[in-house]
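Next up is one chain by itself, shown in structure tokens, the form predicted on its own.
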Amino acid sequence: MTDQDWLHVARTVFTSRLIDTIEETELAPAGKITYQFSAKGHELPQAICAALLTHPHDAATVYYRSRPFVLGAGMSIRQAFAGPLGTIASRSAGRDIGVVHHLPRGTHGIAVLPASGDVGAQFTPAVGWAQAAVYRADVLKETAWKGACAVAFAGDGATATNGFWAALGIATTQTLPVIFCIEDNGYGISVPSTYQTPGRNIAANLRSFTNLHVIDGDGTQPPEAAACIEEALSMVRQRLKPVLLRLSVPRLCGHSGADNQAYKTSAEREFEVARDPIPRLREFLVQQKICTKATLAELEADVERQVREELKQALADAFPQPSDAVRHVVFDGKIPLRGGMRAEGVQYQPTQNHDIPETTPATEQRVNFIEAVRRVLDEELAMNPRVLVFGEDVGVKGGVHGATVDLQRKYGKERVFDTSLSEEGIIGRAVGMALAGLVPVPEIQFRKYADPATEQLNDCGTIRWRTNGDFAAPIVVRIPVGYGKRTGDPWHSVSGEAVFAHAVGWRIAFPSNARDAAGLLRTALRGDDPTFFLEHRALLDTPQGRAAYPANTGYMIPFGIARNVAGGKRATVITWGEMVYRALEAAERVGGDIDVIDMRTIIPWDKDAVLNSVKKTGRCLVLHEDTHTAGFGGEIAAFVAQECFMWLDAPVQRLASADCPIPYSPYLMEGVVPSVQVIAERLKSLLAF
């Protein structure tokens, strides 16, 4: 480190000091923000970090007391301040708290990825960047991508949750370019880390896992934390081995402005309160004559000047709108985003087209359903080098229901490669991808086996809104779901969209032949928002769901456009996946005349199409294999209930799955899931009200 560097290192925490005691002092006992974290102890390693992350491609995911690394990384203190004053001015312009902090690629070097809130979570989109800038800089020869690496900052007790041991399965197997940077304070709030490690030591612990190389010090010592520093860098920008970086710091404070520490005795506070860096890092300066005392003081009665100017300006910004609340939930079609920067080098950018027929020519090919999605993955892969196929055996094997065989032979591991069992990885790892600029589509085998990844899940659908539309990680997650076309079970039967559908910023296709598939999933991989891509398990290679695939590879069927599959005067059917064709043949069973809508897609929804068939018929029945609780179809019904009210000829009906489990015995599933006969004559009774 140069002496400049030092001198930037001193401004970062002298900075972060007063703003912490600022807030503490002064802000909080006024009613001026309501909740505080401080960064107290931890300020040395993370200023040094910002000062040494010059690659104009690193990355750093950081948590709730990463201040002092984002002021180094650029963010103003004014910008600092209105965080927790939750003005227009913060980071996220109100809408998150104020300690959880985001920088664009390209602020002093460094990409500072969203923040979440949820302790673990920043681990894997770490290494799905360093993952990411391996393969633009291997694959796509992007020379400017090479030696970038990331860094994952955390504490101690964040090493007990399941992202950081997903994460260090990615980057150890694979050896990427990632340092998991442990501020290691000995409490996770009241809780002493033996509860989260044995031994109270992550790094000790670690010294035997392969291909990782360990690093522990101290992190209150300022020539010590430099040089660890700086070994975990030159380890990793020669790929030679990711780093775990246990640094030892003490925590000068609460876990929050609400905690009074009541569960440490006196002795350990006179202890961390005789290890804060500060005093060691003023010594150190003067020492190695990097400046005097005298112009050190000079330094820090220039930042106190500064922060109390900065702060005067936040003080005077103005709150949001309430309207704005809503704002960047999804992609406005104003800015084409990929991972909060435009997608320069990606060879296309069609346009959604409403006006591309939907009949078929005769010169098209019968497909089944999951060669349909096989193809688009295929098709796609050739376009656009930015894409990315991966999950549990979707390489060699060629995914456990086909969609991607031979797509690895044809284009390599690189592109099409398998992963560790733990949804949490795949997810996470994608999600780190996406905001790198690559184009991911990772496979859950079963929709159940989600269920360990939502939280990276929920956490991406937020990313556009919680960054006031700065970032955002527009992955295509692949996932069959419902019962089986031989037999179901609870484990690998689950439909369970209406879950999907309440995660807040995420698109849902749920196509029920080949044809829609293929158009559908085009127009999700070249979208700018996460998409859940559901493909029901009983229409994979089933006569219902083969259809004629689209020749043209621009072939793209909008969101939110609902197609009838049948025509009639007398009800209403609103369906989507595989209830489609029981929906159809429970019709004809009741004489016809009935209009069967499929949704095709559930976020966004046709309700134009909904609200001009029932206004036309009087009777609606919505229908889905979800369960009846709270499944989405009473969504639907709500609102046929209320825009509708004045052409309905009867109560609106809905008709879904018993609030069970889908059994594995065919007989008990009769009673679970709607079977024709039941369709038919729920159908005859609305038709006789």
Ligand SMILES: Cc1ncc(C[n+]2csc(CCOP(=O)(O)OP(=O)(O)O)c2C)c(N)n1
Given for the second form:
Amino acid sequence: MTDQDWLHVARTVFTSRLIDTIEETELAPAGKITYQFSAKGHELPQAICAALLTHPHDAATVYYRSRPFVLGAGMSIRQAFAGPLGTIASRSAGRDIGVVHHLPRGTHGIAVLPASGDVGAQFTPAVGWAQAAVYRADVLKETAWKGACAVAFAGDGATATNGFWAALGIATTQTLPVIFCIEDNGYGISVPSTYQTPGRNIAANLRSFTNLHVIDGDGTQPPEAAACIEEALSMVRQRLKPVLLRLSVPRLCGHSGADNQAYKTSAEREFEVARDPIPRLREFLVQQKICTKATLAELEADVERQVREELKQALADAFPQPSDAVRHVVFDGKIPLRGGMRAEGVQYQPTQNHDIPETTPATEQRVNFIEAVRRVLDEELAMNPRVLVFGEDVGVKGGVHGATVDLQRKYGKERVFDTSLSEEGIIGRAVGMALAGLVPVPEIQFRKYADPATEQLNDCGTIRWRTNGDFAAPIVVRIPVGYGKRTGDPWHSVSGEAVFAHAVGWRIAFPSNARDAAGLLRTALRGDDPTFFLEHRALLDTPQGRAAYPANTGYMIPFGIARNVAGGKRATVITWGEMVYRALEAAERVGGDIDVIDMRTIIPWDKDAVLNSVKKTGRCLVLHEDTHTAGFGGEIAAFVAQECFMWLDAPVQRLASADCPIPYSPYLMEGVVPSVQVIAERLKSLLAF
Ligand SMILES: Cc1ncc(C[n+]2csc(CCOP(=O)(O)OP(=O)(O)O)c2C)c(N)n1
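Could you please show the structure of the form predicted in complex with the ligand, as a counterpart to the form predicted on its own just displayed?
After this comes the whole thing, all chains and molecules, with the earlier chain placed first.
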């Protein structure tokens, strides 16, 4: 730390403290801000980190108490006020609470990655960034990335979350340059840290963790805090070990503006006040002759003047318009500053509905569905060195479904690799990698096992929106879904696309054959939105899923364009995935002349195809394998009822799996999943209405 660094630290600390005080005593009481989170007591280590994270490719993942860091990293005071005020000058333009930060490029180039309101969600994206930094430096030989690291900031409560342990496992097994900086204030809102980790000290508990460097220090003492942070940075810059850096700090405020801290004794509060880092910092600066008392007073006065000035500007800033709210939910032309395929010159193709004309592929030999997936991955890996493929058993084994067979041998362990058994880790890491400019293609082994990744998946989908289009993490998550060839069961046979359809910001492909799988997967991989790519298990290596593989490597199918798999005038069946084949058989059984529409993508879905068909036939059955209640069929049926009312000759029908898990016994499964016979019966009654 140079004198200059210390002056930067002092300015950040004083600025942050004053902003907190103004919010607490002026803006919140006046009703100008509704969410108020102070960082009082936490300022010093954060400001030191901001001063020392000088590598242009460093990144930090932060949380709601990280404003001192973000100020130190380059967020303006006006933006700091604008956040809680909810004006258009805030980084999210009023979309997010002011302390859920992001900063595409700070003072030294450091990125503050999009924070989450979910405690613990900041850890796995940090390890993803760290792994991407290593990949870009070592494999892509981008020297500018050499020595870059990631820092995840969190409170002590966050060390109890799944995300913390997922990230710790990844960082230590892969020796990633990441620092877990735990600002331990002894509480998570009102819950003491004895509930988060036994004996209340996470550093003490992790001392024997293999391949982890543990540092435990006082975050209120300037030289000690700086020494701890310098030690941590030196460890990760040399890539010796990841670091758990615990710094104890007082929380000199309520958890938020609404919290009166009645759960702390007065002795505790007095003890905390005595540990205020600001008097210690002042004393240190003068003692070390970095400032005189007079220049220090001048600095503080200057901070006050600047804060007041920028507050005035912030209070004059406009509020967003209601019509601004729905912009940047998906890629809409604004190129993200961080992440996204277009970042730093990567070839990009739009995925927007109808943007890409579907070409006729030069047809080739027929291949299994899973082989089509494997080939597209192979081709994209060959074409784009930023593509990485990973998941459980994806490496040497080639995936439990065979989608990645041979790819590790061909492209190496850095590009095609096994992960720890942590779905939160797989997705969170993918998000961090995408933000660092890579194209991650994670595999979740079965649909049910996406459950532990729910938080990361949902947060990933809203990154573009939350950051007002500044960041994007277009990952492509491949997931086998549905029942198997011979049997089902509650764990491996879930389709569950309706839950994903409800996740804002995501696209969903649900192809029914090898050709569509190839075209849609490539579109997803070259697009700029996160995509669920669902692969039906009963189609992976069966005759039904087999199709001619499109040989031209540029073959893409746009999202939101359905395919008529059978033509007819008597009724319309709208379906997708394996149900397409049951529908076709059922249509034959009732005498044919039925329009069968394979949706191919669920988000976006082809409303025009549905409209045109139902207007022609006057009868509509929506069929899917996902459970009935709140299934995606409800969405389509509601649309048809509203838009085709005048053309309908019968009520819109829905047929789906019973609201029941998929059973193991094939006999029981017959009672849950719509069989050809049940579909045919339903069609018969629809035609007879
Ligand atoms: C996943 C999740 N669960 C619960 C909450 C509600 N919540 C917000 S902050 C917080 C306490 C976090 O404490 P800690 O990590 O120690 O950070 P501190 O506030 O003390 O700095 C809780 C329970 C949340 N935001 N996210």
